[in-house]
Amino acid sequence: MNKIKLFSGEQIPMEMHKVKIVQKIQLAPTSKRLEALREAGFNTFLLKNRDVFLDMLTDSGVNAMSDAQQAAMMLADDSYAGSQTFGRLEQKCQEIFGKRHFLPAHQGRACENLLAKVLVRPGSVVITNYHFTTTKAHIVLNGGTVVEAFIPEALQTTSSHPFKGNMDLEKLEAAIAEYGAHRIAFVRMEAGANLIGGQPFSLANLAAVRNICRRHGLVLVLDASLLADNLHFIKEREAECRGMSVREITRGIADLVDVIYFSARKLGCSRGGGICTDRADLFGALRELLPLYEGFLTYGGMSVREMEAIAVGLEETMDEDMISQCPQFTAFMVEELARRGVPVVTPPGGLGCHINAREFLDHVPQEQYPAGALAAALYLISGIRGMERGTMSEARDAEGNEVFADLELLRLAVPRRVYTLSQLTYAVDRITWLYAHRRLVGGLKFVEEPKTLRFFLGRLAPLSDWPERLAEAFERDYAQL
């Protein structure tokens, strides 16, 4: 653990790097933020970055690169075919994951598209520890259905369970019995279940899932996009793995699954993605689609400079100092907010701090998108951009009815090596103020609602003048300080 003990006895997380390149950010006045919210249709995805102070929307593609990654980008081989850059990335993936075959893709959802087209047919079922928005969309678009087999603790926002991302083995067996193994396209484990707070699974649970899949002849697929955080938690929380190196744990995970895919916008701190497998049949089927959807086999829609950076970033992920920062900074935020009575997801997961919007805004019904309203309210009083992970992130059913999310969360991502402890302390302060004034926040309604992944492009409007009243209260309180 990279923590330092202060003379007071308090422990704080310690950055194991120094900042050598900086980017200036601006904190716009409250009036400007209100104007920006209106222009964005109260959807934080549509805010312009020039109006954002701390961008905690996601860790995807916004993690800081290391000096070694920047240097490697200068070595890139621009050849369309037979690129040495591809060879270096392929070799690194083979070394770390132990899979013979590697296919590049421009990001994680591109990998999902390829896998869905190869494995999913009308009537197919995919069993997962918890769904992710783009994964589910690709499966549904190809005629499949997603069945979740999460453990009961997964939906308990306040818990001490160390591995809330585990798959419920009884639910897995029951789903196989109900649908029949012939209808199961694949079983999917997400390393760090995003939508329930970046919660990890244990190596022991993955091994048990693997045994069930092997017994029924099912393909086991790992979404490794958030693997870095999951590796940290396995090493810290799973007693049997504490003596293992990060590299050993990684190989232990990889050996249990048939397919690994990842978004390098998360894993590797660059931009791109890839699919790794030992299955020659799957590799052959995926390989045929790659030039059609992504580009040639040796770049897959990626810049070769990014590919060089991914190869270095994957190696850096084997460093415990690197993978521990996001979970430790997240834990700092979670613990500070919990101390102030703010409802947060515990235990702290990876990816970022998750606020329980349903409890934070218990007066706002789910049909008025409390997590989306909380995201808008926090931006208004702080300039911090977070992401709604609740009902807005779900899709309506075939009849057009609202599908309510299991959890209503505001995710405040902690990009790796980007923000300082003082900036996180600022975030804690503004969230604390907002919690004290939470009754001022009202709901939202859609005024422009896309049918697919509406949280990306949809526009909303407040159901009252609550944004104006909230802005006035904030200006009044902080003007007195």
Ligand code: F0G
Second form
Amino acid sequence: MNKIKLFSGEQIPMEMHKVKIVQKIQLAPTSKRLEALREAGFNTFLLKNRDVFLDMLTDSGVNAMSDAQQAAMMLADDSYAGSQTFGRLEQKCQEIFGKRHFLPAHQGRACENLLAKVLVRPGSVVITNYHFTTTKAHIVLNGGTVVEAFIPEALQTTSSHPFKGNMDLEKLEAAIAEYGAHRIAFVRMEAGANLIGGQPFSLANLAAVRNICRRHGLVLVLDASLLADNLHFIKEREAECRGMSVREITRGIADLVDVIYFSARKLGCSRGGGICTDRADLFGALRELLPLYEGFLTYGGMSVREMEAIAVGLEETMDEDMISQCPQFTAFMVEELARRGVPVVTPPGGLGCHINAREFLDHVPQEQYPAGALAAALYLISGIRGMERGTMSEARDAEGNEVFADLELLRLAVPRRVYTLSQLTYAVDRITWLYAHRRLVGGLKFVEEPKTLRFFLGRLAPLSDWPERLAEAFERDYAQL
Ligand code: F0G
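Instead of the form predicted alone shown above, give the structure for the form predicted together with the named molecule, please.
Okay, now the whole complex, with that chain kicking things off.
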């Protein structure tokens, strides 16, 4: 099911599931939200969930499980070694991805740690369609550097390019020529490229990347954490794939790559992660590290319940009704906001709605973290928690200088099967009000700045009393309604 047509001619996305279990949420008053924001050092990561109304921070580990997943969790076979649960998960991964070997890991970044330890050496280079924060951190930690080979449209916030996550083949060839194949640890394709707004690659582009890798003897790694969204977009936007089933497209992708790893906090709507490969040499090297960092080979840091949920979740991912939900609800938000003149990333991607903070707050310079300021401002006036995806999410260089992000985005994730259309309509309304009052929002500065992944735990302060003035304006306007 894609969209439902209404008699008015309008189309709306439709939930192809019904609610069986609910969690009560509450909307704290503005004054309480201002207090909570101060306590959190103006960093939405540090807010307490009890003060949050709609948690759109991430789609990681917060997707709604199905009844079938919950039922499977009850059948989990608890044992340190050789559990039947592991056998079921291994078999499901083998069936869906067609790779012989499966290694469990406690989440996506654990897979990245293992892969970087095995493949990256000091001086190594990893070429990617776009980096992800934790991936880059692991590569750098092992002495490597990341070379981005994105297409020009990737950084154009408004575009009609259907596959902004494609790799630029000329840049890939040029990087191989510049560094030499021997220095390239691997080429990494990220499905639903997270940091540019959940933007997909096409199957045709992946095939072309594969051909280049094969010619130069390079390992091709797929980060499949956001594969579900990418599958939906391939089916919807790539004419050659329209007649293929989701399962066929998945196998088409898997057959082109040497290694697949994923965060099951996203893919399969559960927790945990894993690595799949046919390469016996890589499998052997990774397997040696697994008991050291993750746990025994048949659980890898996951509970058996999580593993059962992944096995069922991966199977559910092969269903178009399931994988279209997040992209379509995202598209609803993007289209409604764009109609109201709010600068959003287009075309809509997966994962969630992305607001272009650089344009939204064009009076806040990059060194004052416009995307972080926008995240704080939106929470203050709505109780909605989004995530900064801009300069705050970058690390300073070796000399301590700011590295400005290519894009300053506020990400409003749409966790799968969680929020309803009325909740997204509320979000659209409050963002629209904020856009009309954007000049009231000012910048932020760090007051506590961790060296690694500073966006998680860093504390900031506003550069003026803008939060108080914004809260007053909001209260005044909505009190009149
Ligand atoms: N790769 C991608 C593309 C991701 O989006 C993430 C996590 C990871 C790897 C790491 O996986 O969290 O299980 O260790 N993204 C989360 C997010 C954190 O909010 O976008 P993990």
